[in-house]
Amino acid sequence: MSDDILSVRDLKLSVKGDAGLAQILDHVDFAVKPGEVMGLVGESGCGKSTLIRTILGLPPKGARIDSGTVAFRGRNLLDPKEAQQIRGREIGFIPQDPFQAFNPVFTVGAQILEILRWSGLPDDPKGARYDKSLRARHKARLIEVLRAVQIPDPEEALDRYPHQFSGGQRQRILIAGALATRPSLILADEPTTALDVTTQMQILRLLRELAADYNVAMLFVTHDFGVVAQICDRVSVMYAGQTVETGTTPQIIDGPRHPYTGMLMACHPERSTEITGIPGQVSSPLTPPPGCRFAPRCPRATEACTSARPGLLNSRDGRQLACVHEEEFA
């Protein structure tokens, strides 16, 4: 039996809209192990946020699962009833924007306690009525995690409104909310994008420490390899809805083998003395190219690249790679 806490296998998803059928995810394949921080990397428009929503059991309106599985400890997350039982309890979520995540007319304490009210804690008495005793228990747990994420005076902070906190403090409170139910997996959708560089560094360090202290696995969505280097154990690279390469962080950063991964790495400011980019743009999911979706932008592309979608192969160094030229990089 697999020891993966999260397993996404051969996932293909399309969304029907006014313009036609958009093929958003095309056989996405990766897994996250207990206690591991897995980075999910790719350009904007590659399907990362759609993938996160699908894992949470909240796919976009009009979405259709064409093939594949999404499993949490063997339980089917594509089943809405199963996902509802797991989401918010065993799987926590840290959204991207700390400024839009809270309702401005309620205190942060009231909003996060609502999460605990409906999700509960693993050791809550089963069938217990939500009374003052249970609410006090949940409040004590919330104060505990607020202290863990370094919110000053957490007891007093519960009675404050979102606008009374800085962006970095709001993000810490969102992290506390994700940890409050004692999940074993957290999905973090670019949680540092809206923050300044100094605050971003603090949040990344905090997330890494909390993942280790609480033994929580994390799927960390980002487009920044600098962030990947600081927090991730392994990395899965996506392009236009396809998984193109998966490996350890040192493998991906120090020796990328898929052409897209290499060109993406070359765009990082620390890797180049000039402003650089990848020619062309991500293909439209309404009219994706045949075969490898990166082929129209790839300098190594041949006729074989467009004849069929390359499968994700296990490489000799332990990584997975989707490229018809795999033998050239072995």
Partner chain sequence: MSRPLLETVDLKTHYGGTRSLLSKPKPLVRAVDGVSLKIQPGEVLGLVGESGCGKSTIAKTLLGLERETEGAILLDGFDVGGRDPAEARKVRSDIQYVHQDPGAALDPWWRVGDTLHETLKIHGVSDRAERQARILEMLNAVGLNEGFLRRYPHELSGGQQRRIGLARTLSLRPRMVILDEPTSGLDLSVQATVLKLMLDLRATYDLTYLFISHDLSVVERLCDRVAIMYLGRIVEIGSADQVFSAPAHPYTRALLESAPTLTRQDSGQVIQGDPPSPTRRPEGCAFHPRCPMAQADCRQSVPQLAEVSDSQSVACPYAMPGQVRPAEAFAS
Contents of the next structure:
Amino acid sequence: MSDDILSVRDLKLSVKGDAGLAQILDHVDFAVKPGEVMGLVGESGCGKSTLIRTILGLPPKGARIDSGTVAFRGRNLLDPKEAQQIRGREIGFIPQDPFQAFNPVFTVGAQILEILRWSGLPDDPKGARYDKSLRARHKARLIEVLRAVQIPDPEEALDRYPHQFSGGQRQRILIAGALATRPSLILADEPTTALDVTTQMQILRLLRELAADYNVAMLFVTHDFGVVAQICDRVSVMYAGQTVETGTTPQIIDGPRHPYTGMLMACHPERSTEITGIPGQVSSPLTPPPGCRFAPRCPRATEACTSARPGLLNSRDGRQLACVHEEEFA
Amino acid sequence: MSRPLLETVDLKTHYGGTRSLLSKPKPLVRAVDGVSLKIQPGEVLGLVGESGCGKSTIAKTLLGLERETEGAILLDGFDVGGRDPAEARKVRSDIQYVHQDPGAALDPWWRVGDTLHETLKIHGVSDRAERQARILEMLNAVGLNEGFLRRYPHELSGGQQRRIGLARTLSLRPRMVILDEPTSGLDLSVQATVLKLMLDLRATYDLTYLFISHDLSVVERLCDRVAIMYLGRIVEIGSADQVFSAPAHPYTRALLESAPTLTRQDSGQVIQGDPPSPTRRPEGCAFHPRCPMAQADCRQSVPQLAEVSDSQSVACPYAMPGQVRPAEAFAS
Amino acid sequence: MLMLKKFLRDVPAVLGLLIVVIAVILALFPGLLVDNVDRVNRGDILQRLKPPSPDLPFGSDDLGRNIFDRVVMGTRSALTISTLVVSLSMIVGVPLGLIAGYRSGWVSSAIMRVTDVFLAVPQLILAIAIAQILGRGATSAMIALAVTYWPFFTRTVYAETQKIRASLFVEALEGYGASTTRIMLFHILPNVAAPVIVRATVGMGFVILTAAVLGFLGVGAVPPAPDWGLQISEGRKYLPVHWWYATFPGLAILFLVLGFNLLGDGLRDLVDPRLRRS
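Swap state to the form predicted in complex with the partner chain from the form predicted on its own:
Below is the entire complex, every chain and molecule, led by the chain shown above.
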């Protein structure tokens, strides 16, 4: 499928650390289409952060790609040089914690303009020197996007320091920074977990509107299905480094087919009056179980689950599913 | 009703606002500004609010780590307020605290077992055998085995850290436990087992919980009563059923509407703005700048809590009690 | 074990450790290299100012003494002085830093202002002044150095204590009602130990250097003690013809100070990789 903005295919990645070789990602596989908001859901230890860093072309220290591809519009993101060209220009990034993303001693305007200076804007004249007029153009663009993220008085806001903004406003400014270069994809790493509930909903609605207005695709990483329901068109669920199920948001939330997705949904307070959890613990990436990594905690596990990793199958309703017990569904 | 286990009367904890010779004057922060609570023995009271609303300060003040500026704290009917931290901790040893991040609450250089022993030592249990017995009992109660005593904090998972935190606190045999965001940072699948454990322990050891959280879904499932805080004051308090099914205060309604549900919430007004900082507290009702139904007099007078039904009090003269919960209205 | 492995991979640090270990062995058992330990102050006037040779590896001085023996014996004096000075500074500086960092208010301010005053006084000049008052000798040099070195420990411990004081486990201990003494001794002290050890290691090198300067200026060790600074001071008169007289004690200082600094830097990296200096 060449019309994918971002495609991660069969990605297997291990990190060599002091304690040994950790098999962090094991056949991660999903794609983001132009203009869609794709959710990436998984609990802690599922390899989300490693995956994001790899997509940004900044894999963790000691990482080794064992197999697979990561491509942005057909361009190889596993090539550091190519990734550097794309990152910050065609892929925007919204970090998790707006409280730590800024340097407290510079104004927010100075910090974002500095980033724009190095990344440049797509409509910058070719080979132009960075001078007053170019800076003024960058500033004008920044003010335009700040207005789009509903920062009051954007001209004045540029000259203020990070601590003069609330967490929600800082997150808006970071979103503006990511949008300024007119990217076609934005990577959002749990952008609302550090925020309060009332602010979270504001930011989610803002992101949804911006994605539509600017026709930008988004890879939205979260652990909260409530957030997924608000913003994502499709979702890919990861468990312990493996992609287990990918489908449209209603498919996953209302009719999960993979046992892990099903059990995770059952934990959601809206889905059960009783307090339920998933027994057992996520296996360590140093000693992953053979085959399906969820098998040790799965009530439906059989011998077939541990003998080989279930491949990702296309089901008849259009989702991808990695479970041997759902093969008949596919 | 029986006598409350813990009662606060018009409790106020303010910081700063004083001028001293050597340091710069700090602005007055009214972190807790007139809170009156009654907690009955055996109940679970939820305290909900966004960051900066003063819920952690209440916890610290009740424990005695912060000295209240004004107001009274009654434990079992006895006045235990107005004391310095060291003395306050002694008088209020019936109240204990489980830290928000029990992993970080363990000294990284100490084995878990040593930390558990130390906690009991601090409370004067000098007999080693007795300490060991109590620790093993608690470990068993939280579902861990003896092997965990030899581990270091970083060798524990998030859920195990919470369990150790509970064991540490409960080994002191408190009557009331303040749980500060006990599920924050936990995955949904782990959260459930921890919540269940807390309910079991409450039944076994006859505990009273003050449950501080910003996660409404957790509060709804666990608490008998719930108090909603905004900028140092309680704006609504009542039975959990009542507050969640028929929120009366506009802020409570905004909170409930803002919590993401599994269906997309396209309709409904999202509350605008951020919670203002406690140093720049608006005059009158602190919520009026964000309130969709604010009237002129909301800017002048601070509304007091008033009963709107037999199990619900609201600090808003324009409150509409008995209204259907907005999310449910939308879902149906 | 992991720490040890990491340390062994750091070549300069291992080199530093090697130098320090050799110096300590020589200080404890100079007999390993010196034939007659008791006779290092006695010379043979006929063997005066001989250049290095197989018999006299570092040559001989103006009184005909074996410079090699005296350099080896100087290790003991250098290490004794630096160990005592650093321990004395730690005994004073660490508790003050702990108290200042844990308490807030006037106690803390008072301690830190006094520390600032001591830090503002030029160390060497204060040391010379104290040595003058107390009279010449290794003891006054040591007191003088200790008086000028403790503020560094106070500063280090103060900064670390403040950091740890703000951490959640200290807050939790307070919540459980632990006493201040208990928190400071059992919880904060072990957590500040690492930076203090780093500071002490670098301090050893610093004190050896300063003690040598004091010896050189004539306010430290008294002749005929085999003190490196003193030796350089005496040998200086014979430069450049009899170069070996001042050179070998100088090299001894260089290597030992370098050894402590390399070791200190290595330990620092081990404790906190973010502090790696370029």
